[in-house]
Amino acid sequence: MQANDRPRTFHLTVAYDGTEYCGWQVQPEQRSIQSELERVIRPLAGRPVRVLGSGRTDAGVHAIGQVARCVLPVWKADTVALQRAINSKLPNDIRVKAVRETRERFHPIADATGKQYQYLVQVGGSRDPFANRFVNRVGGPIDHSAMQSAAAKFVGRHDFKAFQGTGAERPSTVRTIHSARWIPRVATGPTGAELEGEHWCFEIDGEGFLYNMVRNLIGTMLEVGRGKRPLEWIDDVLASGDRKLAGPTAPPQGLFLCRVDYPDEVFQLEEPDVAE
């Protein structure tokens, strides 16, 4: 097989505004962001591809770094080409922001090293119709000191059983999270003007994340910065593996996937089999 004709495997770097779709993954009778990507790709890889991404996003979610595979039998053009030639069909709150040649066993979740979540809470102030469907607006007061304490806690290697949703259940619920902090923010709307309330990020990176485990996390925070909870009760809820003792699930609308760490062999193309 010439070098040309092999199948090309590409990385995907997508950013979306979730609100109007079901999620990342195919669902029936629903739009989603994995299926407005096939959609797109499938006439340039002349049949139907599965786009496999890092992770599914929950409806509403969004995300500035999601990371998607997809394989094209042929595409004899560079990658910035595939980046416009997908980009000039996706709906207007989709959009490839990158694309890279991976290696032909490129697996976006098994390779995947790390992720960065960030999710955007407005504190106190009225409810601005352009954040709305960013920003989760909780009423306060907040005690920030005890929700850098409260985040300080999840840092490091956990079973976090009690902040998994249910539906996704995985094998092993341990995770190692490297850094939990709570960043405050100056919040804009669209003519610049600063918006009422305090605004807060929370920032989280680790290994990798159970399913709504950042939107429990973001509940279970809340409980004690609002002062129904100890600080200490965070530690009965991780020792407990119960999902009915940590906090509500907080709305999906504050919650952006921000970026998935891939080692950079993964980019270190093979050299292809090149016919006699």
Contents of the next structure:
There are 2 protein chains.
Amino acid sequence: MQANDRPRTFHLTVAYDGTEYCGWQVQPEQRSIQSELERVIRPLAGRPVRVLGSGRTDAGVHAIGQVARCVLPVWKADTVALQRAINSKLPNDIRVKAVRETRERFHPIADATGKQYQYLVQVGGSRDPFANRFVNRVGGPIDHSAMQSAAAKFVGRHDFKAFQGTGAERPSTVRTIHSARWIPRVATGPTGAELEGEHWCFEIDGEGFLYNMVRNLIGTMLEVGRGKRPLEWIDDVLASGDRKLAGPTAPPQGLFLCRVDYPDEVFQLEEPDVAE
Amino acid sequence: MQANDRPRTFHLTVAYDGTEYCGWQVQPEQRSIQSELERVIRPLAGRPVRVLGSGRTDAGVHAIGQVARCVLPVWKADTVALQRAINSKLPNDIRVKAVRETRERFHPIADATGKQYQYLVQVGGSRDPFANRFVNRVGGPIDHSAMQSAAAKFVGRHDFKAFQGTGAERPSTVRTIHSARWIPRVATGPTGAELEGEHWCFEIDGEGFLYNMVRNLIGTMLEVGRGKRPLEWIDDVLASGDRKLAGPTAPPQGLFLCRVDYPDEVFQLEEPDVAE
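Please supply the coordinates for the form predicted in complex with a further copy of the same chain, as a counterpart to the form predicted on its own shown previously.
What follows is the entire complex, opening with the chain shown before.
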């Protein structure tokens, strides 16, 4: 038996503009990222396939580096050919950026050791017709020093129960955040022309995130940045574990899932039985 | 009689992502940029209005600085208020960037003294889900030195009949091009991540352009850049005046109307009759 005749498990890195989709997850009568991938991969697998993601993204949320798993009963070509075969049938706003083969038991949720998100904010200036799908435009002024201090309060191991969206509660709401910071940026439109307003990117790295957590952190930090709440209020919200005390959920279009990390072991393939 | 009680004529600078529209011009049963503007301005005018553009852009073509004229029978507030009133009702992919009052007889086509277009090309690299609405991706390699030399051949006063699209023929096809050049660029996605492939912007300034002219110039230069035709072929095409000899029309999504120029006089308002 050849290695190529066994089922093979693949790690797909997927980028998408989430604007036109109901989110990652398959939903009846709606277009989702997952359903587009399953539609395209089905003929390659010769049967219906489940494409399992590292986590859901909501309607309007984008990804640069979402990770998904698919298992093909037989795939005799290499990973580049698989990437090309998938991309040739995907709509233009979804793209597989890389394909790697993994061990058979690779699980994109259970095996993930970390994720990075970014969230783009435009403060003031008019709405740009080219950039508005990818940024949350807010009124100013914003106290960036206060926002930076608010971000720092999320770093470390905390119970983020107050920042968990309803509808997907987890048994444990304690998560470790490795870094969280606001980065000023020069934002440009497609031709390179600078966009109006001040532009900031919130970048957060952590071992894992609760449902809607990043958008709830953003909504809460903006309350502080606008001077509606003092910095110490963040401590109170964290300590309370009460979603109702935190700020509103920021809109989806500023959010990008940038990276999902896995240990090297998931890419170490089991030796095939070479018995003939 | 107050100046504010007379009809007032306005110069609108309009930016749009043309992806979802049938083009600038009103077409039955379709969404156009012009029809969106007319729909929004009608209640401000109190009657149907015609919003006249500096020229048509095709389906999928974008603008950073299209110019349009509208006449309001009465507008008592300032231009900033007018801009805000229009923008508050426009879809997110169309935006009025500036409003200036003009003389009554301002004509956006007849008064224009120049235009600038840009056209974005990606050579190689995979399609980016965030950038694909705004760039024409082509296979490589491309000889940029040859493309640059081809561009230089269009500068000056020439008969561009061979580059005129069918369907909107003009009596004279002679136009003066002030500059035409390819500019290498670092292209980035919305989060600032660099896009794959080589990126080039073709920038052209001229007194005026024929229908589809820029896209036909691009398609022709790409023939030279890919080595399918020698540089001297450009001279033959120009001399022939035969559209069939030129290269194919490049796709619309890379094209941006960047600027339309007018002489200062159009912004000099006639003195109102102050007779009371």
